[in-house]
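There is one chain below, alone, in structure tokens, taken in the form predicted on its own.
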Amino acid sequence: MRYESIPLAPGGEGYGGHAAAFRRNRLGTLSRLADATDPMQRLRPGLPIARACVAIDPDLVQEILVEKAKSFDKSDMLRFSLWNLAGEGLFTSNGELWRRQRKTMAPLFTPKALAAYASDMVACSVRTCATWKDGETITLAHETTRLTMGIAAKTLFDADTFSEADEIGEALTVALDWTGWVIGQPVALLHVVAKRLFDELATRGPAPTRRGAGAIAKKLTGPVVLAGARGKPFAEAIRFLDEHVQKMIDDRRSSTSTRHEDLLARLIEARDADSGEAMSDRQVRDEVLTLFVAGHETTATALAWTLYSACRTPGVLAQMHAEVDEVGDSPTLADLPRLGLCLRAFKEALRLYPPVYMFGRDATSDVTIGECRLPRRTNVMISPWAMHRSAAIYPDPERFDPDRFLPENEAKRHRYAYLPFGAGPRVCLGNHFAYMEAQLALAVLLRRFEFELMGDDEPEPSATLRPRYGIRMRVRRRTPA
């Protein structure tokens, strides 16, 4: 099937296409995507000569990701939202460079590197509640960022952000809602297209014009200016960060008295194996912005929206109440098959709200996907929060339900049906480190307090799938079991 004979989409008519769409209502133009029955749609993405299609089958999925990775990249339009904050980190990064950083850092994410890691996550949780007031009245969301963001730091950076939380987290906060905000913006869709054309011109055109034009292809990687009401807060959001950034790298290179094991001194260590060449300021930079925050931010929003569905289902916040109490007031490692319903409860949040609700990649070349023959540039759209709301994957699928995850159900399932964690190569490094910090968390937190919803929250699409409202809960200390 060519790519002009793939069925369009629901929801691109009028002036705009898919785009306006997703500008207008992006979980709403999600949701009509699940509720489709055609396995690869084409999207009408606002200029003509751009190509997109979305897949939204498990085995379209698998093809993608796993089996035919190689014919894609990272989207441009990823890379162009996330280029001031990430770069070229590991999750923006492309070919050889990306294979090199994770090669750097995987040795951090072994079954025996996450062990050492328990002790930290169980203190910061400690430490956390401590701060909280019997009957006091919290958001959820700032707290659970609190949380993780302790954890990321200590964990990967030996580093203390405790005291700077706050600060931090609004920086963060700022430059994740322009990232969420850009992308598929008029202005974003001219630039890719831009970058695009010059990058033909690098490989394709005359030769006297590809040097030049794979210079200018280069500098149209991320934004040329940060124009609009939101430009001047995002811009000092970032020299916040990078400041911040700078002085741990700093403090780090002038340290010798110390040997340290983490992320930060295998990034500063690490040579390139063929010109033996450290990283420059700006790309350990680059990495520890990208592992910060995903260290931190999918899971401290998914540490609240299990929460939340919990506080709304009684019976599954009992039985979650009662396993933490059989586990007792000090988690350790080694209790962590005793804390399976907060596994799975943490996995059905997951499924629900998942923190990266729609990624993109690029095809390198010209590729088969399914029955659909894809020409080279076309962005392939995949949705977790479309896939997982999908009822014929998920029976009643807005149901709150961990025991999906109990190991028979899984089984049942497309091994591809649930991405909250991408997949194939590219699937997050960290996927087990936040399975394990999310139950050694809930362990801590639901042995000392219960939480009483205040009120509705609802998923707000901006880079992540954070709550609109931040969950508000009113905790009183418990007396366990």
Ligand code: HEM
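Numbering follows the first chain given and starts at 1. Source: prediction; values computed, not measured. Whichever C-alpha set is largest while still superposing within 1.5 Å between the two forms counts as the rigid core. First, how it differs from the form predicted together with this ligand.
In this overlay on the rigid core, K219 has a C-alpha that sits less than 2 Å away from its partner position between these two forms. Once the rigid core is overlaid between these two forms, D281 counts among the residues whose Cα shifts by 2 Å or more.
In this overlay on the rigid core, A229 has a C-alpha that sits 2 Å or more away from its partner position between these two forms.
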Given for the second form:
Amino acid sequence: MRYESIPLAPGGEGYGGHAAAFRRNRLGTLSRLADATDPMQRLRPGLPIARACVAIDPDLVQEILVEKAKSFDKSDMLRFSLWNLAGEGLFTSNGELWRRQRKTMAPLFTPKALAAYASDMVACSVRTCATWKDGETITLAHETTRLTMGIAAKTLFDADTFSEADEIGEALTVALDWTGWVIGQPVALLHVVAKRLFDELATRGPAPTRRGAGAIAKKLTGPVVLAGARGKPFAEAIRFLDEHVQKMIDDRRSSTSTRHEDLLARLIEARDADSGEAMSDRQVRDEVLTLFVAGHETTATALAWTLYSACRTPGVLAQMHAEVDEVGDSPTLADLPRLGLCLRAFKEALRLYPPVYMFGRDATSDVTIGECRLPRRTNVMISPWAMHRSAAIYPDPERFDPDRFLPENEAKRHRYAYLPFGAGPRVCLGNHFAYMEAQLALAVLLRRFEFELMGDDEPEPSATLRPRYGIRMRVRRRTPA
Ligand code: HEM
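Alt. form predicted together with this ligand, vs. the form predicted on its own above:
Every component of the complex follows; first up is the chain already shown.
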């Protein structure tokens, strides 16, 4: 089937097509896509020369993310929105640089390598609990963000206090807000289209213009100017992060007396398997910020949604309390197999509220997916939010039911029907980290406190799928049986 014959997705009828519809109502537009029956649908991206479609079928997802992964790159739009923050870090880079970095960094994230961080995860969770007063009402999403930020700061660069994490966290929040906002904005679309035109000129244009066009295309990877009420604070936040991270790298390189076991030290020590080369300062900076950004807010919102969903399902909450009581006050790595329900509840919350609710790829060559022939540069969108709420895959999809993740039930589903961490060669590098962090944090929090939900909340799609009102919870100190 030719690209032009792919059925048009619902919801993009008005001026500006689906890009405008996403700006108005991201989740509503995604839900309408999920309701349509065609596995691949064409989107109206709002600009005449851009092509885009959305795949909402596990078989097609398998083709795009796994079998034909080599025919796709991270999208120009994603790279634009994260350029100032994450540069050429692992999340945003493509091609040979990504392959090299993934090979170098994968050993740092195996369950064995991560074992060293279990006690930090427990300590940060205990420290978070210590700030809560019996009977007070907390904004849970703020608290889980502080918690995961503390863990990220400790495991990444050995920061022992919340204050250092807080400063960096504040700058990251400003930067992430801008990122969540800019995706799909006209200014971003214009950058992407202009970049593509110059890319074409650089590869296929007349020889004398190629070099200049290549340089302009590179410049257009990220925003050319940052101004206005949103742009200025974003630029300041990036400046702060740049200075701060560079100082940490400098301190590490100059100090030989103190030995650190954190990820920053491991990134600085890491060597390319083939060339034996170390990473440049800029690459270390991009990877540190990538890990901080990719790691903390995703896990924080997922943890908040787990407790929210459990509170709305009292039977599950009671079982989780019983499970963590069996483990006791100080969970360790060895207790993870005994925290099976905590893990399943976290997985189920990731199904209902996937922090990365949509992501995309750009085709690097003409490629056939299912029966559809996609021309080079077509943007293909995948939405965990839409897929995870398909009644055909998850009966009674709105119901919170951790048993969906019992091994026998998982085995019955298509492997690529569950995508909170993506799939294929670019699957999340930190998924073991996130699972371990969630299990240990839930074990500490639920052992010490009862949680009472003070009102309903709803997902707000920004850079991640945050709870709009932050989830208000009353916490009461427990005297475990
Ligand atoms: C619940 C928590 C998390 C969620 C839902 C999540 C989600 C994702 C998703 C969906 C992707 C793939 C995006 C795509 O294919 O375009 C991804 C990639 C990535 N994640 Fe996570 N993530 C989480 C936690 C973490 C943590 C804790 C870390 C690090 C400490 C991390 C580091 C990364 C990195 C480096 C990549 C890029 C991998 C590559 O392209 O090679 N993530 N994550």
